[in-house]
Structure formats: structure tokens, C-alpha cells
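As C-alpha cells, one chain now follows by itself in the form predicted alone.
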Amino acid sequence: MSTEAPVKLTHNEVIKDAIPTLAGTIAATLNDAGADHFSEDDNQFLKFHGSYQQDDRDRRKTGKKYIMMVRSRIPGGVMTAHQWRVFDDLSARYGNNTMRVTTRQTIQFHGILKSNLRAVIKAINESLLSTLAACGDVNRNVLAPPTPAYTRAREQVVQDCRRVALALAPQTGAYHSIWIDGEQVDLEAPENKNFVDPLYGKTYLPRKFKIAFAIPPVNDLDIFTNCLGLIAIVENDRLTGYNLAVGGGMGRSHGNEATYPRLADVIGFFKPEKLVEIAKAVLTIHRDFGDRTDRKHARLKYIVAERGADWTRTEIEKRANVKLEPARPFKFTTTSDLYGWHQAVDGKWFLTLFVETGRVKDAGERRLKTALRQIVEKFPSLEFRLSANQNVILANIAESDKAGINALLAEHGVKTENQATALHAASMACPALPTCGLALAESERMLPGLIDRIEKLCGDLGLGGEEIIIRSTGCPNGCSRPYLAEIAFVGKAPGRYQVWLGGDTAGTRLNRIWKDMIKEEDIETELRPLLARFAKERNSGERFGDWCQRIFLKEQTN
């Protein structure tokens, strides 16, 4: 007789098992005008539906003011002009009149009241997009290369992105019942109580799952930070297959050495026709082997790290009924977006617009949100593409329309060339305060001003115009992928940051902790001697992150 203690599952696992439709009592709470927020269990279910319950932390002294964040699911970040117009309307009518481009090629709305939540999600669905599985313990939004400049094979990659997103979508009917029909699901009905998703099972995944596609030499999606990375191998403008990268992820926790950022392992090559089988195989490995007793240890990256790449390869081959070939050669050279006007391989034009920290808004003389609204009304055939660097790309533009778009942008103070300095253009930040409940420090509201200060410091040291990839997050979860940056600021407490150094421009190397905590007001003082050494000791053309790895971080270790 076994004397082993029973495994204690996390509370999230318990409630998923009890209500496998993920319905909770969401609809009943929506219909209750006297309720100003959802229960904690419903808050967990809401994530699967694409929404987080938050509160305005700037106003906590007068009591919690509950608000909702709504995140859309936009495979590959591709939107029609009509869909952009719908989102613009929703942000103005129900949100805070901004739209935030995320690092996963989606748009988030902030400041939504509970009473308006159904209207927002229903309108998104009516635009033929969705919020289902934008959050939660399922496959999240699937990323694909946004820039159409390099190869015609991109069209096939984007199609494959959509194919995977559809194949891995959860099948619960509760989403339609709640947000379209407005009906509370009968939780006791046998078909609901015993519902089992055909792919995810009754309790879905232990944690979130992320997929991205990339086309070398451009790694503008940070492919190795994903649970499943698909690196397109292109020959003569034709997609021949994908290198398979498995086991990446950014999230960690301060003071918990068992949690860490990790880059995915490249474990083989396969032909495109096996794509869905491969994706399902990797996802179900997470489903079947992930840690359901500790959510901090529940990501796929820990399975791969602990069981090894060889075990992972064998398990994928068995589940997908495929023999992976050796990985094909590839090389990444940049993670940057291609700003300004450029011509695509099909002869059409596209324009990449810099969006500071991803926040599409009108600010002072730069009225980006209004400009984009007027552009979609005048040029309804163009396409929007959201970049994983939080920028907006206008695509499928005819030569004859360029002048009109330029004129509208100029009228609203939006530049198309020299849009931002090198440091601003290479930066990213998560939202953090005041909306994110996990934030320990500022990020989006802090980073632009900090970069201005670092730019002045660089100018003083003869490094003016130098590109350094700088990213910040309000907590260690890593939503802006800070652990790949040349300089990263990770919030530890109000006004205090952990500083990481040494990432590379190709997105293929993790950085390392330099300082465990620095006050924001001391950052220039701390960086000055470091940047001064870099200016004097660097090799010709050497980047800051590469110098840190070659010289400085080795000194710190020794």
C-alpha cells in the first residue's frame, strides 16, 4: 500500500476541473448591475476569454476602482482597415481612448468598465476577430513576420500561422454563450459538467503556451522566447519547411532560483505538411508533463530543461508520427523593425510607424490615433500589421496613395522618416502601473523619460546615435522580453530596478544580472563608468551587449 502523500494541485487546476467549460458565473455577474467586479475564480476564467480584471492603482487610496483589460487575438497581427476602425471606436467609446499594441502582435484595451465588457468583446467578434484564448492556460496569439519586404514565402508562413491558430483554439461553447448570446451556462448540465476539450482535455494546460514563426535573417519576434518556435527555411522564395525550436520562455520570479528565462532548443527540421501535427505534439507534451502543483514551475521550458532536448525530440516524433530531420542552416542578424517607407516583394508599399511603448494615442502635436483613423477612412483597402516590437505597419499601399497618406500623417504631426532616436526606436516596455496588478515598479510611464536621460549620457561620452536595445518591465515576468535586451530594467519595488546586461541584436543570447537593485534616480550614475569604458574599449563596430559579454560580464564573474 502506497504511503505517498496525495499530490496537491494548484487552485487553478481545481477550478478548471470543476468547470471545464470555463464559464464560471461570468454571465450572471455581467447581468448583475449591482456587482462591480467578478469573483477571484471568475477572474481566472475570464483570462481564457481574453480579459483581466484590474483596478486603477493610482486611485487605491480612495478604494479599489475595478476596470477590465481586454486583449484581442489577432493571428500574425494582421488586421483589415475595417477592423482597425472598429477597435478605434471601441477604445474611444468604452476604454481610455488609447489602443496598446502588445509584444504578441495584438491590441489591448484598458479602462473598460464591467458594464461595457460584453459590448466590447461582442463587437470584436462581429469584426471577425476574437478574444478567446488571448490569455489563459491555452495557446495564446500566434506570431508571424509582419514585414513584407523580404520574400514571397511570407504569404505561406502567415497562412501556416493562421492554420496553427485555428487548430489549437479551445472548443468550449461557453465563449459564444456568454459574449454573443448573453446567457449564463448551466454548470450542472451533464454536457457542461463533463465537457472535455478534444485537444486540451478537461483541465487545459498547466500554464500559457506561446508559438511564433520567423523568417531568417530577421528575428523581429524573438523566436527563441516561445514555447514553440518555427523558423522558416526558404529557398528561391519557396518555403521548404521549418526548423523546430522548443522550450523558450521569459518568466521568472525574484528570489526564486528555480525560475529563470530560457531560450528554446533547435531540435530538428520538418516539412510544412506536418505542421499541425508537430504543433499539437509539442502542446500535448506540455499538457501531459507540465507541473500542475506549482504555477511558477509550470511552463514547457522547464520540461525541456529538465528532461532534455533528446527526450523532447523523441516524444514529439512519437506523438506526431514523424521523423525530424537535422536542423537546416540559418542565421539571424536583427530583431529590429524596418521603419519608414519600403517596397514589398509584390511591388506594393508599406510604412512602419514607430509607436512609443506600443501606446497608440494622441499626445501633444503627435496625434497618431486620429491620423490612423482618418487614413483607414480614406484608404479602406490597406492592411494593418502589428509588430512584436509594438509598432504599426500600414501595408498593401499603392504608389498613388503614398502622397495622401504622407499628407494626413504630416497634418497630425506624425513623421515617416527619422521618427525616433536610435535608443527610443530600439526600446520596449510593458504597461505595468497603474493597471497591471503584478507590477512592482513603473515601466511604460517610466521608460521614455529614462531613455532621454541615457541618450544625454551617451552624447556626453561620445556615443550619440548609438543603438542599444533597452527594455523594461514592472516585474520579473518579462512581458517585454527584457532578458534578451542589451540593457534591461526589471522592477523590484517602486522606483527600484534590477539591471541586466549583455543581450545581442539577433535575439539569440540571454543577458545576465549586473545589479540586483538600483534606484531610478541613480541609473545614470551607475551606467556612466560602464558606458565610458565601452566607448574606449570597444572593437570597431562592436555593440554594447557584445562588449559586455566579451569583457565586462566576464570580469564580474571572475
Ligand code: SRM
Second form
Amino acid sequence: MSTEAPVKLTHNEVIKDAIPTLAGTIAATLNDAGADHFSEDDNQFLKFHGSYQQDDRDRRKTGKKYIMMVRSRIPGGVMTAHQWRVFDDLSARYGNNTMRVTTRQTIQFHGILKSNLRAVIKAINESLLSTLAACGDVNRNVLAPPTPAYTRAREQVVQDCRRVALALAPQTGAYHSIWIDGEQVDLEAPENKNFVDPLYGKTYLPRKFKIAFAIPPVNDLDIFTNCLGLIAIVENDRLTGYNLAVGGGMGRSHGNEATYPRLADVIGFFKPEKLVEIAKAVLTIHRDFGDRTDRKHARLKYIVAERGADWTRTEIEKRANVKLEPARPFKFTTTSDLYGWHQAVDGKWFLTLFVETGRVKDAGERRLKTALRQIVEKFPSLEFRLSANQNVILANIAESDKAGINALLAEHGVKTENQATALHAASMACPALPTCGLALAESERMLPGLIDRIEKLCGDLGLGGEEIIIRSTGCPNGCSRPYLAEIAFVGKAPGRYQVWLGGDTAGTRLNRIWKDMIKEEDIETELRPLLARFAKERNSGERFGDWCQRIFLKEQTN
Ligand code: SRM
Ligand code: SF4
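Target state, the form predicted in complex with siroheme (SRM); input state, the form predicted alone:
Let us now look at the entire complex, which starts with that chain.
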């Protein structure tokens, strides 16, 4: 008789096992005009379909007002002008007339009513994009370098990104039944009850899984924060293969030391032919070894941290039937986007537009949303690329179209040069309030004003124009990847933040906590002496994050 205590699986595992098609009763609830929201279990299934049930937290005093968030899946963040136009229509017709470019190169709609959810998801599918697996315990949107400036090898890397996204997509037919055909899946039919996804199995992954591709020296998608990072090794403009990085992630919880941000380990090199096998090997390691008893300990990063890089390498080699070569040399130097107009390697032009906190909207004189709408109508062959820094890149532009695009942007108050000050241009914020149910403090609505104040402080101290990467989140989950920033504000309670210091400009170093609970209005007072010391003591050209790491944080530890 076994003496081992029975394993208690999380509720998410129990419901996936019971309904492996992930259909839940979503379609039945959609078809019930009297129901204003989904059950808690269906809410979990909805995530796999790319939607979250939220409520407007600004309006809670008068009772919960349910709204839906819809997240699309856009491998590499590449959209046609037509797809942008469809998304623009959907946001105006069914959402809150904004489109939010996310830190994983997708677009989120907020404020959709349950009664319009099917129309939105159906239209996204008809535009030949999807929402399937945008969220949930599966592989999420796969990131790829959006900037076409540097090497022709980018095209191959984007193809590889699409190949991996397709190979790791879940196979359930429920998505089609619910959103396209509008039918409730018969949960008792044996083919549905016994459905087993060929890759994921019956219960999918223990938690989300994330992949990104990067081409050194540009790390504009923070590759080391992904479960699986693929670092392209390019020689003479040709892709020779990928260095493999495994086990990154940002999420942590306040007061739970067993949860922590972690950068991925680089464990070897392989040729592009083995890409899909390698990706499947890493994903199935997560599937088979991930902790299904505790969702706070269920990400791949904990397997890699606890079992070690050598174990992980051996397991990947066994599963993919490949011998990994030693990792090839590479160096990242920047995480930023190239703002403004630039010429790509193929001679075409591209324009990177700054989007504050990723929110594409019309705001006062700067009517970015309308400008982009008019641009897609007049220039239907250009391409959109969403950056993981929450910006929009217009690409594949002929020299002769530049003037017309500039004119439309100028008419709507959108600049193409000096679009934002150095601090704004290098900042990111997660949405937090009022839509995110997990937010403990403001982020998107707070950060731009705070940056104005820090900018003034920098000016007073002789640091005007200095670039410092600043990121904020409304809770410790890390959606804007704050633990890589030079300064991060992580929400702890309403109006109060932890402050983290010491990330680098290449996205290769985690920062460390400095203060645990600062009131938002006290942030400048707290930062002033530190920035003043930095201005006086820095080495020539030294960045704030590097100085913090070299001097200040060391003093704090001693
Ligand atoms: Fe995130 C959950 C927004 C990128 C770590 N994230 C959420 C939810 C869905 C809240 C929820 O579960 O109820 C947020 C929806 C807010 C809203 O109102 O829209 C949310 N995450 C976002 C976005 C929109 C932030 C943004 O500013 O763009 C990003 C959407 C990405 C996408 O298009 O797929 C987003 N989230 C990230 C990233 C960054 C990345 O992947 O590069 C991270 C850190 C990396 C990582 O995964 O470790 C991240 N989000 C989390 C976590 C913590 C996971 C963990 O390991 O503990 C949660 C909470 C959870 O999963 O339980 C979360
Ligand atoms: Fe919500 Fe926290 Fe993510 Fe911000 S970091 S969007 S508050 S889960």
C-alpha cells in the first residue's frame, strides 16, 4: 500500500480534464440573452479562446458591470493594412474605441459586451487572424523582431516564428463551433469527452508558455523573459541557426519568496531544420514536469531552476533527437525601437510611431487612431508591425508614399520626429485599472504623469534628455517586464509602489528591489538624492541602471 499523500490538483486541472475540448458552456451562455456574464469555470475556458471576463473597476460602487477583453494572436506582430482596418472598425463598433498594443505584439480590445463577443472574434477570424490560444495554459503569441532595418535574415526568422506558432497551436474544434458556427459543443459525446490534443494531451500545460525570437544586437522583445528564447545567429545576412535560451519569466507574488523573476539560461545552439522539434521538446518538458498542484509554481522557469540547465539540455536532446552544439557568441546592446523614418535592408522605408503605454487612441490634438485609419485607406499595401515595446511600425513603404503618410499624420497632430522625450520613449506600463482584475494600483493611467514629474526632476539635476528605462505595473505579475527596467514601479496597494532599480539597456540583467512601499506622490522626493548622486558620480556615458548596479545597490547590500 502506498504511503504517499494523494496529489491535490488545482481546480484548473480538474476542469480541463473534464472538458478537454475547452468548450465549457460558453456557446450556451452566449446564446442566452438573459445571462450577463459567464460562470467562473467558463471564464477559465474563455482564456484559451482569447477572452477574459472583466468588470469596470471604476464603476464597482454601483454594482459589477461585466465587460470582456479580447486578445488577438498575431505571430511576430505582423498585420496587413486590411487587418488593421478590421481591428479599427471592431474597436469603434464594439469596444471602447481604443486598441491596445501589448507587450507581446498583439492587440487587445477592452470594454466589449458579452452580446458582441462572438461578432468580434468571428470578424478577427474572417480577417485571417485568430484569438485561439492568445491566453490560457498553452503556447501564447510568438514574438519576432519587428524592425526591418538590419538584416535580410529577419524574413527567415519571421517565417520560423509563424512555423512554430502553427506547430504549437491547440487542435480543439470547439473554437470553430463556438465562434464561427455559434453552436454549443455536446460535452457528453464520446469524441468530445475523450478528446486528446495530439501535442498538449488532455489537460494541456500546467500554465502559460511563451516563445520569442530575437536577432542580436537588438533585444527589443526582452528574449530572456520567455520560457523559450531563440537567438538568431546570423552570418553574412544568412541565418545559420539559433542559440536556445530556456526558463525565463517575470511573474512573482508579493510576500511569496518562492516566486521570483528569472532570466532564461542559454544552453546550446542548433540548426533551423530542428526548430519545431526543439520547440515541441521544451513545451512537452513543461507539460510533463510542470507543477499541476500550485499555479504559482507551475511555470517552466521553476523546472529549469530546480532541475538545472544540464538536466534540461539532456531532456531536450532526448525528446528532439538532436545533439545541441555549444552556444555561439552573441551580444545584445539595446532593447529600444528605432523611432521615426528609416530605410530597411531591401530599400523600402519604415516608420516607427511612439504609442504612449500602447494605447492607440485619439487624445486631444494627437489623433493617432484616426490618422492610422486614413493611412490604411489611402495606402492599402503597407504592413503593420506591432513592437513588444508597445509601439506601431508602418513598413514596406515606397519612397514615393512617404510624403503622403507624413501629411496625413501631420494633419492629425502626430509627429514623426522628436515624437516623445527620452523618458517617455523608453517607458512601458501595463493596463492595470480599471480593467485588470488583478491590479493593486494604477499603472497605465499613472505612469505618463509620473514621467513628466521625473523628467522635471532630471532637468533640475542637469540630467535633462537622459534616457532611463522606466516601467510600471499595477501588481507584481510583471506584464510590462518591470524587473528588467532601470527604474520600475510595481503596484503594492492603491497609490503605493515598490521601486526596483538596476536593469540594463540590453535586457540582460534583472533589477533589484530598493523601496517596498512608496506613495506615488513621494516618488520624486525619494528619487531626488539618488539621481543627484548619479549626476555627480557617474562615469562618462554611464547609464543610471549601470550606476545603480555598480555603486548604489552594492552599498545597500554591504
Ligand atoms: Fe500579463 C495576467 C495583461 C504580458 C505576466 N496579464 C494578465 C491579465 C490577463 C490579468 C488577468 O489574468 O486577469 C492582464 C489583462 C489586463 C487588461 O485589462 O488588459 C494582463 N499581460 C497583459 C498585457 C496586455 C500587458 C501589456 O501592457 O501589454 C500583455 C499581453 C501580452 C499578449 O499580448 O499576449 C501581458 N504578462 C505579460 C508579460 C510580458 C511578456 O510576456 O513578455 C508577462 C511577464 C512574463 C511572464 O509571463 O512571466 C505577464 N500576466 C502575467 C502574469 C504572471 C504570470 C506568472 O508567471 O506568475 C499574470 C497573472 C496570471 O497569469 O495569473 C498575467
Ligand atoms: Fe494586471 Fe498586474 Fe498584469 Fe498589470 S501587471 S496588467 S496589474 S496582472
